[in-house]
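Below you'll find only one chain, the form predicted alone, shown as structure tokens.
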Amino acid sequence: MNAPESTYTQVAWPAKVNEIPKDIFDREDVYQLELEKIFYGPEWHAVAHAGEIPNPGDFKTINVGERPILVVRGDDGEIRTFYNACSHRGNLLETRVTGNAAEFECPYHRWLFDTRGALRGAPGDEDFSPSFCKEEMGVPTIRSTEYLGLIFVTCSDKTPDIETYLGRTKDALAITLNGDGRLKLLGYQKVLYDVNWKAYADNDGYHAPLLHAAFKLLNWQGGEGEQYGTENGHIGFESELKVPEDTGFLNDPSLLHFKGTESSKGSAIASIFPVTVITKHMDMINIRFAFPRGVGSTEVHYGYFAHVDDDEEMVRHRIRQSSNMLGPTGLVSMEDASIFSRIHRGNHTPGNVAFQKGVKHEDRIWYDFKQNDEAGNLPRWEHYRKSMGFNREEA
């Protein structure tokens, strides 16, 4: 059972906009209230593409916070959102991760639900209960939308428009769905992280050819770009990505080669608050998936995506371009779950953390920010910390 809320206020936030405090990363008091305030508050979460249901009957299971959630695409075509228990007494629904049925059993006792959620059998219901009604029974709703082909879910019913939730990030995420969002499923890697969610999210521009051994070995080059922030606490980044031809550390140098079909420079990246992250690096396309398995624990999904329009070629090259570059052992992202499991560890000292790169101001939040700036996170902070309802101290 939950604390009283009242329990979970004393957080010491420091007045410099461009400092956290370490101990939220660690706190299971700190990690129920963001449940409430965030997972379960007025967020939308990205819990499914279209393209990974594209038949009627297909579903999905992920979780929103601790939540679980089944998606589902009905007989007549409609993709619907519930959540994932009977209506009878809770028992989770389905437990695969993804599948096609004709109709979802209650195993424990055998309550039967069609593809739009309906209520169709129940043993015994003559001697069920004086108010029993079953058009009124069917799997619970979870409120949902869809953009460019992304289902997004809501806990709460103050949750505004999608677009209006997104803002600015619309731009991004268009260009990381390929224009129009018409994708297929191309396949996943699942990964848990020993990190706290907020760590996770918490990835920057700055980090990355520092980091990366493979930008090094493969001589990567940036160019122009741009990264920005929104009030929401989402962040939308562009950059120009020029790859040689050849450096000798592959012996199939087309890996790396970008054709260049969708407006993109090369790399572009829309992360929505409170933890999804969408990429298009060259010619992958990458939905983040991700919800926290406690204060420690993050389950990630890397979803990836081809074109509806892609021909034969274009399909295997975005298959072995994802399945060798990114996710959890990529060649420019292995080193991930290392940083990510030692941020984890570091962060249970005392004190804060502090942002410097690209940092301008201590006393106010800003929101265009230079490709390699760590300080693009700073809004995203700012959004979690009114969120929580935790108070600066006084400079």
Second form
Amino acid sequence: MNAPESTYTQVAWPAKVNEIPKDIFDREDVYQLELEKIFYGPEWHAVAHAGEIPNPGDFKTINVGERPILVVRGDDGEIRTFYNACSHRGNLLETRVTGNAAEFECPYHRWLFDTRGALRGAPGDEDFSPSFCKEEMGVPTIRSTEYLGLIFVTCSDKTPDIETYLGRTKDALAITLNGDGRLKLLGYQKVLYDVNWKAYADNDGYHAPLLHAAFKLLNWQGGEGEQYGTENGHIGFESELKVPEDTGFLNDPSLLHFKGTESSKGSAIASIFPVTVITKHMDMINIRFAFPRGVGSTEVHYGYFAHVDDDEEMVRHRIRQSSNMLGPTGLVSMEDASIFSRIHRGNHTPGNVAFQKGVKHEDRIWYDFKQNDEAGNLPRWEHYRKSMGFNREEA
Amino acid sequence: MSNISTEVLLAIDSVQNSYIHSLDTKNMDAWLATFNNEGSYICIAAENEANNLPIALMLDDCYARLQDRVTYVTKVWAGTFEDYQTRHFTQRISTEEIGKDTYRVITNYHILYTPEQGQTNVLVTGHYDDEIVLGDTPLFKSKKAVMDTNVSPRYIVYPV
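Structure of the form predicted in complex with the partner chain, given the form predicted alone:
Okay, now the whole complex, with that chain kicking things off.
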């Protein structure tokens, strides 16, 4: 008999809202409950952008939690989402990461599916069970929705509609996706960080001017902006885009040029709970798809995009900027990657971490922050705590 | 059978060895010195390369960008990352003369890394697709490191 949930997932959650217990970052039992409550619970997870699979038959595979997902643009042009498993015995249906297919065949027993997920044929079906119904044996589907081209899936039928779910972060998301979400894929940078998924997603507004020396060396000041949270754990950043002046620090300053037209809110981040981050900095449009690889590892796929109306020069500029500024080797982000590893090992020490920058209250949650406050992560932690059913200790 | 002389092959190997030695000794100025003044360097995932997707992990498409790569490692990132030791192992696979004193060379590579804690693991594996110009000193006109390792196991500080 399985032990009741409460006996193996007890966590001593501190009374102060700005304190987080460190043991949640390395406990296997907590991770298993996160899969159930969060990754397979009532949350939407971004798994693709329509710009990644523009043509009929284009597909992409990815994970939600540890569940394999198959995203396909069918021969009718419609994007559908499936669990990536044969409807017969559960064999992984597609092993490629991306590609184009006229059909999907499971090699185990040669069951054949079309790009809409329907079962087209199964050898020996005259000997199948009495209740076998070919029309009901398509590739198993997972509930999905689309917002500005972003394809979201959820394992739960209780998840609210996407606009309600995103709430205020719709504004930041629209900026990051260039307004209308009509994007063209430029490529990926993919990396496995040795960090618990929550610490990866806990990157904050406080560290940016301190950790990233490039901002200081380039005399690159951030523009005026705002940060806000939502009750269901999303975070939005919107700020004026400031272009660094050429200080002579770089031999090729063209990398830092801004060729877009909108700069009053030219930088934005939409951090969608639990683990998706979409950013627009300078001329870089970046969607970071991510999923846990166990309790101590997080795989991140940095997808970079152009807008479909870009001219050739703009596309070239986006390629140069994206390839050198962000990701696990980027001028202003490599240091983030190095911190992920360090913070994960440090989180194996006992006790709590305590957020400080921008913490106005210790007994309640609020939702508007300065852009360099680390307190902006606190509504997310509150949503996490409630989702997991962890009770706060008495003050 | 290749009709390229042993002397040429030795010259090609010498610049490749200078390149990997500069990285294994973390000498970024020596790394820069393996390129000529038209030099370029691209490090790109094989997945992107195969699908004609141009995003790279490092895209230094002119000599000024190569110089800035040295600045990234030695000035911008200094003191912010946990250092690691690399060991590059290479095997020249093919050599083709494509112009006067200019050769296209394909070389497999395998890079191990050892962080400060001392456990060694594979960083990335793949192949170099290079244009090498012979002269008084053989130099790279272009170097492309295509990574089979589409999902790198960690952040990458030094060029591949």
